[in-house]
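Quick heads-up: it's one chain on its own, the form predicted on its own, in structure tokens.
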Amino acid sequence: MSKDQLEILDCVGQFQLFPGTRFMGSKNKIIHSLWGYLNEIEFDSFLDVFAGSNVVSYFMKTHGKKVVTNDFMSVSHYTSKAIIENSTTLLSETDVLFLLNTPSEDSFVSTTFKDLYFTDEENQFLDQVRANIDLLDDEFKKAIAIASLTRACMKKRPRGIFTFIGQRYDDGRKDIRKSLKQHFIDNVEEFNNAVFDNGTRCAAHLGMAQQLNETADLVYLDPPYYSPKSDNDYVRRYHFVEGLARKWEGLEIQEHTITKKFKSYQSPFSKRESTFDAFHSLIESHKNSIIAISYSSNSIPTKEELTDILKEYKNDVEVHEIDHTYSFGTQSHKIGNKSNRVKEYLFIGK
């Protein structure tokens, strides 16, 4: 076996070290099915316009592609920065000790979110570590630290979301019993292990898809799915970790809400009347690239409508149904509800 072949095998094995989460819409369970179709396309560069959990981009990086990511959520962006754009930098044991042991007078989390999601001691821990992260002198170390801290919060939290307060839905998982501090330490190790160099210059962007000025051989679109049967508001689910990533800078906390969420980001995919125009705009802006779109069967536009939109800009359009059925909802009244079950589609325009 040649040296090049061994290096490819090493990169593919690296994918097993991806620090996954139960992030809404993550393609972790169907990534190999997606690859079965995308692998038939010749491409060297890959643009992930809605990076989300980053599992698709990380997979592409392990396969030697030059990857560029984008997302409007900072919590997603810092993961991209930590393990997609970053190829060599690690957060050292000295760095971790600095974050854990350097006193801080910050108290925003302790004051604003008292008795909502974590204990007083855990809130103080978050205030201290987040303040100290800003004192690190390297952008990639900061990214690993923020990604580790936000993932620690999600793993410690029942269902990994922040749409409710207290410990409702506590299912006794070991992650819920583990301290937030230990979660952070463990996550730093996981993110460090996920850092590798695939020989290309990858990049991570933070912003709205409509303002992204990047291109690639293959452009992948996995936008929030608009559906009358479920909401696609990522901010509502992850507002706490998104705020923590940004230190709530420029965010308007809605004090009247029980969860102390902040005002959601405006997205054209959040409304039925604007999602069609949003698809037209995005596809037109990337019409010179091969376009792949992930979408679900109970979303709007429908399979037929999205196919027609793509055909306005591409001569060759394929639609594949991924052999995977899942449910948007995990609430007890939704489990087993056949009307809530959907199929995943992959649209490819060449």
Ligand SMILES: C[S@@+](CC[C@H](N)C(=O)[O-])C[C@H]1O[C@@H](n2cnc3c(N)ncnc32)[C@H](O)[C@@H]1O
Given for the second form:
Amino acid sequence: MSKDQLEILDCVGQFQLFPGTRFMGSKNKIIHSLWGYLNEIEFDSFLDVFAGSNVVSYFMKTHGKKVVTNDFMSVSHYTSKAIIENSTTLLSETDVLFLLNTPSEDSFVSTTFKDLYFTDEENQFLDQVRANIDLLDDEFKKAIAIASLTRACMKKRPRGIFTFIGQRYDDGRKDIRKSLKQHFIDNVEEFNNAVFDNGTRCAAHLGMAQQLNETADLVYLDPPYYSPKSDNDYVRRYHFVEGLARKWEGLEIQEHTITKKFKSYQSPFSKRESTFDAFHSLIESHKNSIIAISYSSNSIPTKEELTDILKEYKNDVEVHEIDHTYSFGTQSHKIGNKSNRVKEYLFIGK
Ligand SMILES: C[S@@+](CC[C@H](N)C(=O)[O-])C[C@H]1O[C@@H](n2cnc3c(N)ncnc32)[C@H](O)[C@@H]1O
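Could you give the coordinates for the form predicted together with the ligand, as opposed to the form predicted on its own above?
To see the whole picture, the full complex is given below, headed by that same chain.
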């Protein structure tokens, strides 16, 4: 086998260790199609401005790229920190025993979210582990622990989201029956296994895309897809795990809401006008790099509009179409329905 073939096998093996989620808009299912096009570009560094589940960044890390991530959600950021920026630190068995067995007085989750998502015992477990995470003295260990705890909550939760209370949509999946504690322990193992060094210095940022002061050979933009027909609010879906990641610090819970969510972060991608402006300013600020954008056929700007915007800053613009059927999110009721066939576009501006 040639050196190149061996390298590809290594990448595939490492990529299989990515701890995936059903995160809305995740490119998990189409990453290989995206790579089919991106692979033709010569680049050493990769900037993932809207990292989300981190699947694209992790894929690029397995392909030896120097990856920089960004997202405005802490829940995404801790995953970046744990397996993109971090290349050597693991959470040891002793650390896990410390997290599980050190008593804590914290009761924020137990009181605020009583009878909403998890049992009293599970809420107490979350209070205790989250409090103890802050006592760890290493930022990467903390990140692995937070990423494992939040992913445990998402896996245990029907549909992985927090837009409804109680156990509606409980489909009896094994993940729903498994205890939260066991989920956490299993997740630590998965995250530990996903840590690796690709020989570059990768980094993770937490913040607004518009304020990110980073660059790379290839800049990837995968913002929330705006459509007047559906909401693209990540905070509304994932507020509980986002709050847990941040210990609700600086967040004001909207007490009148049934789900006890906090006020969503402002994103320009939640309104039509500001979506256009945001594309302009993001593309402008990265115009010296090759830019790749993911967007879909049922969103605004349209394919033609986004192509025109990109052409204002780039001479050479290609648009590729990737067939993709939603299997989750606001479209899930339409599974099997042909009208649910949307095209994923990949715009590349060189
Ligand atoms: C379509 S998802 C990205 C999916 C990701 N590529 C993946 O494969 O999982 C969009 C992401 O953008 C983030 N986001 C939304 N508005 C943002 C903003 N203004 N600045 C930074 N991140 C933002 C959301 O938190 C979400 O994680």
